[in-house]
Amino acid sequence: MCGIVGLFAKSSAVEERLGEHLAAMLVQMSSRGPDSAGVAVYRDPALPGWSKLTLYTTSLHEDWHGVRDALRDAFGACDEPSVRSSHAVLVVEADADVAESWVRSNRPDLRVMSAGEVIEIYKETGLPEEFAAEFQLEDFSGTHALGHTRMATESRVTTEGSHPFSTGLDLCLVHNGSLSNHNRLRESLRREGIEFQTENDTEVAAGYLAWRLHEGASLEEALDGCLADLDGFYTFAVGTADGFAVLRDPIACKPAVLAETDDWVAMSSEWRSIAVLPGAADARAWEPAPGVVYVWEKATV
């Protein structure tokens, strides 16, 4: 099953209430995925030369200020941690890939949920309504966001195995469906230098996109490549620093709906998630066509 939601703000009014709208959309998907929930929110860009890390801990008493001090010792400057439940965002004066590599080497007990200039990923097991309250989603503002509720079918119910998955800077993917060639593709991507943290097939799809983008493909070209290289049934929603994209496989048996107004673009597995948005009754709504890439980016909207 699983449920996907996405929201792209086209007005400052929606940006200011992005988290509130995202939470309402996510809760509507509870029946499609009660095992876990997660979001990727794009907001508060780091200053030039700085980057954002979203880190996850299994410890009930993590010393996030100690993590900050260690990053300061390594790179010279790191802001105060912004802590939400089991996650913390740290903004450090370093390139994102360098800072991420340092955490993986020096604090392997911490999981890097996301790295980049604007992305923040939060995810946890449990019901979407509980997740939204625990992480206080209503407090978030931002330009765009993706969310996912999971019905686990191919791997254990864990925080790490929940969506969204990020395998590139400011890149994330949420997925409804199942891939049949993910094991073979995972090994191929590992030979290209892509690292994986779980056995989830969605992380393989995210890794594929990261590889294609690194090779110079545009987001649309990378998603077009999915149609040839990924076997299975899927609806993908992909987040980048500039916006998000949606793709359904050529058969398109997994549900999806898109809608747009002057203030926002939204996608979901079901209309009921979009119906909670302001102005939804007057939105232009349609079912995304099979095998067609839909992209919304800040520069083009």
Contents of the next structure:
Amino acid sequence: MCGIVGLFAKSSAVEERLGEHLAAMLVQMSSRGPDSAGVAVYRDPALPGWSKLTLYTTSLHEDWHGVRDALRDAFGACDEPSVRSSHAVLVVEADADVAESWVRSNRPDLRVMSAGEVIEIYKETGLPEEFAAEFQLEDFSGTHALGHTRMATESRVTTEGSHPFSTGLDLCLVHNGSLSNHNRLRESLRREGIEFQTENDTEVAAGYLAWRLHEGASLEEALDGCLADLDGFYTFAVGTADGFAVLRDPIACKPAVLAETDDWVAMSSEWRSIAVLPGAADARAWEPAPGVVYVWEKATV
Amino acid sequence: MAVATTETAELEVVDLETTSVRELNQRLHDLAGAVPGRHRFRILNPSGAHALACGLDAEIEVEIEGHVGYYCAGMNKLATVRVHGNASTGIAENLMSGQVIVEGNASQSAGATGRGGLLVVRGDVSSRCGISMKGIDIVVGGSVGHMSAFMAQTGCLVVCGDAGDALGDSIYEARLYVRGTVTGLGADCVEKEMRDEHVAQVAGLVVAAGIDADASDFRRYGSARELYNFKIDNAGAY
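Please move on to the form predicted in complex with the partner chain, as the form predicted alone is already shown.
Every component of the complex follows; first up is the chain already shown.
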């Protein structure tokens, strides 16, 4: 099953309360995904020349200031860590890919949940309501966000197997469905140099997008490629620095609904999540067509 | 539940912000066998909740003010359920009799397996509309998505707009009428002659649905009856 939600703010009022709306949407999807929950929030862009890392630890007593000091030693400057439960955001004066590589090499015990200029990813096992409280989602402002509630079918219930999966700098993917050719595709992508950290099918879709984008495809082209190369059932929501995209497989067994007002664009597995948004009753609502890529970006809205 | 009285029937207003779906459905089920035309309900704040007004078995009227979740008005007998909004997956699934009217759009599998009664959707319906229908009549004011009327056994599907790919795949004896274009016909589904009796049937259904459409504009599709029996010549295909 699984539930996915996305919210794109078109007004400053919605930007200010993005986290509060996101939490409400996520909690509505609890029955679709009680195993784990996660969000990607696009907020507080790093200054030019700086980047943001969201790091995850399994340690109960992680010394995040020690991590900051080590990043300062490596790159010259790093802001105070912003800690939420098992995750921390560190803003460092370095390119995102360089800082990410440094963490992977020097602190392999930490997991890089996201890297980029605006993205932050948080995810944990447990009920969406507990997750929203634990990570204080209501505090977040931001331009857009994706969320996921998981009912695991293809792999274990772990923090690492939770969504969203980061697919590259400032990119992430959430998925409702299951892929049937992920083992073979994972092997092909490994030969192309894409690294995988789990046996999860969604991570393969994320890796596929990362590979296509790295090869020069636009987001729309990369998602079109999914229609040819991914076998299975899926509704995807993909977050980028500027907006988000939605794609359903051509058979379209997995649900999705889109809605738009003057203040926001929202997608969800079910209307229940959208009904909690301000002005939802008067929103224009429709079901995305199978095999069609929908994109909202700051430049176009 | 506030109670008001009208000339024709008692009107009960149920607000789902303060009443649970289970309480609402139990209230409606308790009316099984009630005197026809004596009970009307107005449901507020459905907010996409699932299984609203399911399993009704009385000649009552239920008006739902907003969008509904999965399987609204499923298994309905006798009652008239009207949704002033959009409907999610499986509206009027296994409809037995009565009427279900959706003023907006409907999602997948609308009217699936329905055995009787009338489902009207004024807007569009997505994929698998009328899948395995067994006697229900469905009138769609807009268009239907792919795989509509898959394995449809009997009843009528009237589409005032267009139909998506694989219409009527593996169809038995249901009648499909489409006014617009059909992206593609499914296995064993063919276009058939639109005779006077068929024009009359469509005319009756669009009038019953309250939709203004000229019955002579529709084309008819149905089973070529080539899949009914196993053919030894096709053995190589399996």
